[in-house]
Structure formats: structure tokens, C-alpha cells
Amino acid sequence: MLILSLILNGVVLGLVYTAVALGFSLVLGVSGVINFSHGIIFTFGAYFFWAMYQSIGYLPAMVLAPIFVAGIGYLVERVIIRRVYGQDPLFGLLITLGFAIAMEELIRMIFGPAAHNVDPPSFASGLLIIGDFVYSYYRLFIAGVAILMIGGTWILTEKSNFGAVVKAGMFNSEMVGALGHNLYKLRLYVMVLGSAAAGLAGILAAPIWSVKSGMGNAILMPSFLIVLMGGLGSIPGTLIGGLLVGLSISLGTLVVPRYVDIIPYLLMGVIVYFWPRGLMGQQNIIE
């Protein structure tokens, strides 16, 4: 039953990992800029929710954060990253860590180091007991919405003119461009909304996590390696990624638990060693 427990786990945080991946996948695709507010972002959404639920309730909160979250998003993306388009993605990287670091510090000045405890919603607390397995219906719920984030996301991108237009940006914004679309507008939408996800899942995350200012450090970097091993821009291979580090990290933890925080990265250095552009990568804006 422990492994049981692991393998479940292992699929939660993938399947949280890859919501706040999808976000960062697509803002570096349609942008060309690797943003490294992501991880902030993802902080601001549960600081948002922990400062909303206790007056509202965790559903309005729930609703409420990523929508703020989302102004976040659209200031960094008009006064910062809007900035370094066309520029080096080095550029980019630089001016948004900065910007990240500087947040954090804030955040710390603002509410303290300490982490601030978020309860599970009254409707997913509790353990679903099933015979020797136990397990918390929080989790499973987190592993619900997250679906239903990322399934969205797939619809939208796949089933949808906005997504169509996105993925041509992807390849070749010059050309989408061209063709008469708003390529600012486009990547302040595609900003806006990936910072809205990362929000929701920092909301997700803050029962497990707690609220405290570096949460979004431990979120980044295995976002930035899931988009590695999935390949830019492609659902499937982020949810592939996102699975493979959440159970590698999961299951780590019962074989080497002393060198877990390392397996991510031998896994993503195995991978773009036989496949440079990820899993399901192909020829995009970066290359």
C-alpha cells in the first residue's frame, strides 16, 4: 500500500507540476522569452488565496485569486517582458529572475518569513479508506482540478482559432504577424492566462505546500525541466514530463531519499540527450 501511496502522490505533483509547465511552455513559445516570474506568479496566487479565504470562503477565494493573479501577469508582461521581445532569450531570463527575486524579498518584508498553514476545503477533507489503503481526499481533489486545467488548456489550444493562432505563433510569429493578427495582444493573452493557471495551482498546492515566500523555487525549476523533456508547446509531452518527475521525485524518496532533488535532472539530461527537442518537441520560435 505504501507504493500505492507513492505512485498516487508521484501523479498528483506531476499532474501539478505540468499545470503550472503548461503556462511556462506556452509564454516562452509565443514570446521567445524564458520567463522566470513563473515561479512568483505561482507564490502571488496562494498569498492572494491565504489573505482571501478566511473572510470569503475557499471557493470565492478560489475564484478571486487567479483573477488578481492574472493582473500580476498582465503588468509583468507590459512593463517588463514586452521589454526583450525579439531579444536574446537570455535577456529575458535575466529581467524576469530579477524581477522574481525582488518580489520574493518583498513578500518576506511584507509577511514574514514564517509559512502560514492553509486548511483542506471541508468538502476534500478527510481520508478515503479503502481495505489497508488510506489516502486524503484533498490530493484527489487537487488531482481533479488540475485535470480539468490541463484538459482545458488541450481544447483550447487544439479546438479553438485563439489556439490555432497561438500554436502559429509558436513556429513563427513573424509570419502570424504578417497575416494580420496582434502579436502583442497575443502574447499578453497567452501571459495573462498562464499566469492565472499558476496561480490556481499555487492555490492547489498551498494546503500541501504551506504559504511561504520561496514556494514558487521549489515549483520553477521542475517546470523548466518538464518543458525540456516534453518539448515546447506540446500538451501531451508536458503531461509526459510532468508525470515522469512527480513519480521520479515520489518514488525517489522511498530508493534515494538523500539525492531525490537530483533525479529531475539526470532524467531531463537522459532525455535531451536522445531527444534534443523533448519527447514530442519540434522546430519552434527559439531554435
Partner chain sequence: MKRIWIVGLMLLGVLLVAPQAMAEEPFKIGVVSPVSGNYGDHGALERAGMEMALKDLGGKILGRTVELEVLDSESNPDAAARRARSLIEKDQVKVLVGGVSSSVGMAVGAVAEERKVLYVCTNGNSDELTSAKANHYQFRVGASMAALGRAAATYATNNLGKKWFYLTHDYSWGHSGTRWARDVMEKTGATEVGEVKVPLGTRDFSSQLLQIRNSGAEVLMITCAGFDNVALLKQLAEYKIYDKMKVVYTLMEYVDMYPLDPDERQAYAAVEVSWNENPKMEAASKKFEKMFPDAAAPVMDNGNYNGYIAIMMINEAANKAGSLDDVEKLICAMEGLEITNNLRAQPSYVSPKTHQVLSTVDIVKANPEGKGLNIWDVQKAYHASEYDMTEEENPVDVSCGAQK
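Write the structure block of the form predicted in complex with the partner chain for the protein whose form predicted alone appears above.
Excluded here are partners and other molecules; the one chain stands alone.
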């Protein structure tokens, strides 16, 4: 039963990692920018939610906070990221990392250095216990939300005109521009969408981790690994990468708990060795 609990836990962790990595992957795919402000955008989601949820309720805050975070994503794209389109990806990485460090300090100045508590919603608190099988209702809830996020993004990119343009933009952005699509707008929309997804993921993490200015740092590297494993801009690939990371961490604690952090890196090394573009990756704009 412990194994079953751990497998479920790995799947849930994987879904959450996937939800976080989605925006990272799409922005990188469409814009060619390694967006290291993704972690701080995740943090903004948690802070906005914490600031609102006690006064307006859990679900309204869960809807409103990602909208505010999307606004931040809009500003980041317009003011910062737009300046580095078409340049060496290192420029994007550095400028977004600098922005993230500055914002982390700003959050500390505004909200203070202490961690802030967020309760899980009352409808998802407690434990599911069936004999020896134990699992947290809240984790099942966040798995459900993550599935909706992943499914929604998949439908948007696979079944809509917007998605078709986004996917085309990943492979040949100049051609997309030449066909009359506004590439800047496309990149802006993807950044806004990716930011909203990261913000929502931050909200989901808040009741488990507490809310703190540096909380986004912990998701940045897993997001990067997942994108490398799954392939740039591929939603099924991101899901597979996320599940691999989640399951390896969860089951790894049973076998090699001390080295559990290294396992995803080893997996990434093996995958990239055999599939340099990731498991589901195809030729893309940063090549």
C-alpha cells in the first residue's frame, strides 16, 4: 500500500511540475527566451492569493490572482523580454534572472521576510484513508486542477487557430510573420498565458509550502529539466517529463532518499543523450 501511495504521490507531483513547466516551455518555444522570471511569477501568484483569499474566499481568489499575475506577465513581456527577441538566449536568461532577483527583494520589502500561512480549502482538507492507503485530499484537488490546466492548454494549442499559429511560431517564427500574423502579439499572448498558469501553480503550492519570497526558486530548475526532457513546446512531452520527475522523486525516496535530487538530472542526461531534442521535441526556433 505504501508503494501505491508513493506512485500516486509521484503522479500528483508530476502533474504539478507539468503545470508549472507548461508556461516555461511555451514561452521558450515561441519566443526563444529562457524565462528565468517564471519562478518569481509563480511566487506572485501565491502572494496575490494569500493577500485576497481570506477576504474574498478561496475560489474567487483562485480566479482573480492568476489574472493579476497575467498582468505582470504582460508587463514583463512588454518592458523586458521584448528587448531580447532574436538575440542570444543567454541575454534573455540574464535579464529575466536579474528581474526575478529584484522582484524577490521587492516582495520581501512589501510583504516582509516571514513566511505566510495559507490554509487548504475546507472542501479539500483532511486525508483519504483506505486501510493502509493514505493520501491527502488537497493533493488530489491540486492534481485535478493541474489536469484541467494541462488539458485546457493542450486543447488551446492543438484544437484552435491560435494554437496552430503558436505551434508554427515554434518552428519558424519568420514564416509566421511573413504570413501576416503579428509575431509580437503572439509572443505577448503566450507570455500572458504562461504567467497565468505559473501563478495558478503558485496558488496550488501555497497551502503546502507556505508563502515566502524565495519559494519560486525551487520550481525553476525542475521546470527547465522537464522542458529539456519532454521537448521544447510539446505539451505531451512536458507531461511525460513532469511525470518522470515526479515519479522519480517520489519512488526515489524509498530507495535512495539522500540522492533523490540527483535522479531527475541523471534521467535528463540519459534522455538528452539519446534524444537531443527531448522525448517529443522537434526542430525549433532556438536551433
